[in-house]
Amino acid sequence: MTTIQLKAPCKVNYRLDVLRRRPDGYHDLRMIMQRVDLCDTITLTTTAIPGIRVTCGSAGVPDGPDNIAWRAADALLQRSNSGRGIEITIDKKIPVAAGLGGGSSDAATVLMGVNSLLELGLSDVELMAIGVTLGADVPFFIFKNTALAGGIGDLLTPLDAVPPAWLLLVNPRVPVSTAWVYQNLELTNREAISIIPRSYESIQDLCAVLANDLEGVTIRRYPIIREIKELLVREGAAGALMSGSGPTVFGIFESEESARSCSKKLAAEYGWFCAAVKTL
């Protein structure tokens, strides 16, 4: 047997733009993806018995097929002839159906990890090829650099001249269904499509292109999420916005110790999911 326990960070969207609906059923999107360091743990362990393993013990989070960290375990055995089976253990610290893509994040290091673990000599170009096939984030974990996201979220370039930031993630701790906020959305004619800065020289620019298409759905089901908004805003966040589908909300704040203090008085008021973390 062998084992590795690696990290599985999660992201927020500092943009997202649904440019329209795809003939597949999926939207045609463009975000700017950035990982942030609340992570769940993922241990792996290769056993004599084959077959896949997994183990969670978190609300929400099947343990078995259903589970997409199971997939992507599967994914790699069946290019393996090595007979060998896989447990997984997944310490979740990331919430469920948050906007923070902690279920891609797993399999997406699963996928590393079981190329590593069974030498299979995979590119990080051929894992995200496999990855897309179990969902759309699953690349972004494995380009592990801040990205200009297009298609369904798989063509990905990388955005180096971005600025360090501390982020508070805050998170009501009401689950929202991906599927449901596009099933809800409206899209609009769009004449023209904002061009996209390559490069950010503080957090200003950087809150400059803050939206989040998905925002205005998951507001009329769940309107916490724009009053968290202006809660993190009178609280000294530069920007605020809603990650991905929701509900979870990020600040964006100029120092470690303005978010870790806000933090702690938000968690205390109000009992959300608050987190304060830094970009990678």
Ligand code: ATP
The other form holds:
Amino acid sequence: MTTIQLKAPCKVNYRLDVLRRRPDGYHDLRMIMQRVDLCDTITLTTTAIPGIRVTCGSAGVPDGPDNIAWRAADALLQRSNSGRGIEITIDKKIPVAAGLGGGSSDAATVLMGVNSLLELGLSDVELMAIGVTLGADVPFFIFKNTALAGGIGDLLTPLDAVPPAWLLLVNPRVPVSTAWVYQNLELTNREAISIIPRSYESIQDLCAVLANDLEGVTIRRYPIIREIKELLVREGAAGALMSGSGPTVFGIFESEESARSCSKKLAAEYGWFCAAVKTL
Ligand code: ATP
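Same protein, different condition: the form predicted alone was shown, now please give the form predicted together with this ligand.
To see the whole picture, the full complex is given below, headed by that same chain.
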């Protein structure tokens, strides 16, 4: 029996353009994806008895085969003939259905962890190819770099010249289904789409690129998201945006201190989930 414990970080989107709807029902996207240090903790243990057990105990997250971490372990066990099983415990710290990619990160972490535990020797490129069959954001968490993402989110180019930043994540504690957001998205003509810079010298450069095509859909249903964005800027954020399909909003701050003091204030006044986080 061997056990390992791994951190599964979440992400924000500095940019999310929906380019077009594809015949297969997915959308071609263009995103800037950034990992931040709010993490779930995943404990993986090999067992002599075959099979997979997932324990999470977090509201809104299934324990069995419906958990994306279970499916990640299954995908790798099917490629091994070790005859062993895997026990997965998830200590959930990332808000669920929040636009932060928590489930995708858990799946990516299980793929990397089981690959190492069972000494399968799969490369990151091979793990990313398995990952995309589980979820479009899974490859990004194996890539481990700030990325410009194309395709359904799986064609990744590293963006190395992005300044580190302190962000404040604010979640008004309403879950949002990503599928619902895409179903309600009205695509406009995106032919004349702007060029996205590959390098950013300052936080102000980064703030200039902030945009998310999904915001309109989620804000129509939850106007509180617009109010949180405005509040973050009033409280000193250099810029603010909804991440992914929402409802989490992040503000970009100049210092750890300003992010942390805003976090305390908003959590106390409004009861929202607030976390000051560092980019990875
Ligand atoms: P996505 O855009 O991929 O939906 P998200 O951050 O908005 O990302 P997640 O927190 O990943 O949303 O959860 C989406 C759904 O997936 C939830 O409704 C949840 O029930 C289900 N789910 C399955 N496994 C997990 C997991 N390990 N962690 C979180 N949610 C999970």
